[in-house]
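Given next, in structure tokens, is a single chain: the form predicted on its own.
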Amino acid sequence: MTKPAGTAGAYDIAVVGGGLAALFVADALADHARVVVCTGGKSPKPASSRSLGIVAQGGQDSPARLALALGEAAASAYWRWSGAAVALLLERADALGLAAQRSGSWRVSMGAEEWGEWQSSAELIRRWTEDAGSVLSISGQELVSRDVGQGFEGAVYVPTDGVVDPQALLGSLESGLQGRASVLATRVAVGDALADGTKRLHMETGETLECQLVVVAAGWGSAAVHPWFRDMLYPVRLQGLRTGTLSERRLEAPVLARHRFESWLQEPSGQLGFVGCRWAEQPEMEAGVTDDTVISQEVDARQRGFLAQHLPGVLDCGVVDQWTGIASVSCDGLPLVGPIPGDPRILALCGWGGWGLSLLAQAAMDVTSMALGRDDPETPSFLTPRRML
């Protein structure tokens, strides 16, 4: 094939994006086509690769409340959904020979109100599991003996979710795609179509790429390479922490408190891990914010009185690192699964509210599957971008 001038390359699918959820549909679709995968610029990095780790079964709305919005049905349906994701990570971790814990994790709750609407929540959860005697729900002074933390309501433990290491992942699935696709580290954004439907994507030096279809997975970034995204999309700034090595083991799975507000875990390192508090900026909690370069004093404050009140002396080690990343979150905080209204071509893949570790395997499996023709992939339709119409 010749190239038309100022045309980079030609290829069938092009997956824009640098985090795992880009890195997963690119590996999956690199032996059945002629892919090409734009990493973005260097700022800001994948939130994905900031990640703590967990792995957890659900989303941004506990099982209570996805109920009570969409129906026991469908919300049954996103939980099964968003279990098959996290067993199919933790399958991929164990097949590229990384270490994947399958720990279960404490579903915390702050106060009576939320600790009702997770007793409600554990309820449903047993009605869609088969193994029901696993799911656990405890409340008061057992939960110290548990060492999931102090001064919280109650707990639910969900024995599906476990803790991957993002950096091992992301670097292995780099390392996979090598002689498989093609890897260009530039921003690109979606061009008008030639006259045969052909997707041109302007890159930032000046050239263009050319491909019958885009899988858009560039988290917060998806805003820039395609209009759609502006509206459906927007920022909130995640802030997190690691203390230095405990001097015992106090937690052997994963805490989520306030649907993921906070959460926290103890490291195979024995350092502890915490993100959380993005409501101390206020009024605005971070959302809208996209530099991932600044530490905030307030969010800070808040981490440690938090962890003095529920952990005391975890910060006796001292903090030895903090860090940001930006999330994208959709209008109504459930991911973004497939074609984008009105451009079949264009498949999204973005939208965590940050779960992303947590979802993005089953979503990048369901995107590969409508990227390749096959039968419809078991998506519940509420994920798909046909909702926002």
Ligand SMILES: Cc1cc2nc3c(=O)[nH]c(=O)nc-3n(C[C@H](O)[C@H](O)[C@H](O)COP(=O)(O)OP(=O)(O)OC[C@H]3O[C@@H](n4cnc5c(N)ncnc54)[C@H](O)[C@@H]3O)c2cc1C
The other form holds:
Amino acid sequence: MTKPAGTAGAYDIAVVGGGLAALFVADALADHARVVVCTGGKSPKPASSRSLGIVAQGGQDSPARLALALGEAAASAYWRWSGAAVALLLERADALGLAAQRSGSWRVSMGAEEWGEWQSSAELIRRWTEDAGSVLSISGQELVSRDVGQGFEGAVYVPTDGVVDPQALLGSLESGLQGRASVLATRVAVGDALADGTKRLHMETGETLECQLVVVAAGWGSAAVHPWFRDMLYPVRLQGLRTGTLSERRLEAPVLARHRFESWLQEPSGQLGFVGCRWAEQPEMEAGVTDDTVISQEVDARQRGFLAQHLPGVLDCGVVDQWTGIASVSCDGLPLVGPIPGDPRILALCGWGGWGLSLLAQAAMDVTSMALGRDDPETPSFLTPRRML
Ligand SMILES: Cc1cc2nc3c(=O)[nH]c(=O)nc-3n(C[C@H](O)[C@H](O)[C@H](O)COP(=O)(O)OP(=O)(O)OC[C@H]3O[C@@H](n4cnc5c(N)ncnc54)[C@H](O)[C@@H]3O)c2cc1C
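Please supply the corresponding structure for the form predicted in complex with this ligand (the preceding block corresponds to the form predicted on its own).
Zooming out: every chain and molecule, the one shown earlier first.
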């Protein structure tokens, strides 16, 4: 490849970001175009490296809530699209030799209102699913006898969900790019376009890169990559803890509670991983917080209280690890997938609302099709950035 004078290189596509979204899309594009991946700086760490590894269909809102907000046709389209995302991620992990678990997941309800909503959601899911019989609704009593936890109103079992090791996935995708794409450990920002529409990216070093198309997959950092994202995304800090090894296998499937504010799983090591209770930090609930080096004592106290109440005994093994990570949330809570308004050469791939691992595989495939000018992908229209106009 010849370098135009004054630039650090010329490419077809620049992928901005070093997390799973960027690596997924770069992996899909690398054999079809000259791709450069700009992975950003060392701090904060990619949310991808902080994830619990739960791969769960749907979004923050239950299907019943989404159907109320957007109508049943849109809610079912989102359910199917996110189901494709879950299936793709688990298949990709398998193909990379990472042995994804297809465990399903429990969607537990904390109170009567949430349980009513989830029972309606279960009916909707059965209507939208071929294998309706595998979507189970079970009572709080049965959750106790199955050792899922106590003090819950009930739960819906979603059989298609699973678990992957996000660190292993990151490492495997990154090493798979070697020799197929240029990977630069630099932060970049999109600058002015040249007369022919070529995009210019400014690197921290002062050098520029030129490319025909940019995929912005930089998590909450996307707001600094291009001004359009500034009003569309905000950061939210999530906090996790990991216990010592439990003496027995208690949980076969991960659990999501309270509209996904809390989630947990028993890892293959036997340890319990838990993320949640950010609402304990009032009044902002960790929205706008970008420091991933601090552990909130308020959140920690609520997490321990939650575990003591609902999973008695798990804290007897002690807490051996605590961490935080920064998620990117869009202003309407749904992902941003596709060209930004007014600039078809800038494609968004961010805004996961704290559940990007579950959603990014299908979103990355959709963005790949858009970038390569293939047939229109079936991205639901309410996920495209155009909806923000
Ligand atoms: C504690 C925690 C637990 C989670 N658990 C789950 C879970 O169980 N299931 C689930 O589905 N999701 C989970 N998530 C969310 C999930 O991890 C993220 O949504 C997903 O990994 C986001 O991936 P990403 O590639 O979009 O962003 P990130 O992984 O955040 O990557 C963004 C990248 O962009 C780079 N960057 C930033 N600015 C620039 C710039 N100017 N130039 C170049 N690069 C830049 C950064 O360096 C980083 O590499 C969790 C998140 C956290 C924090």
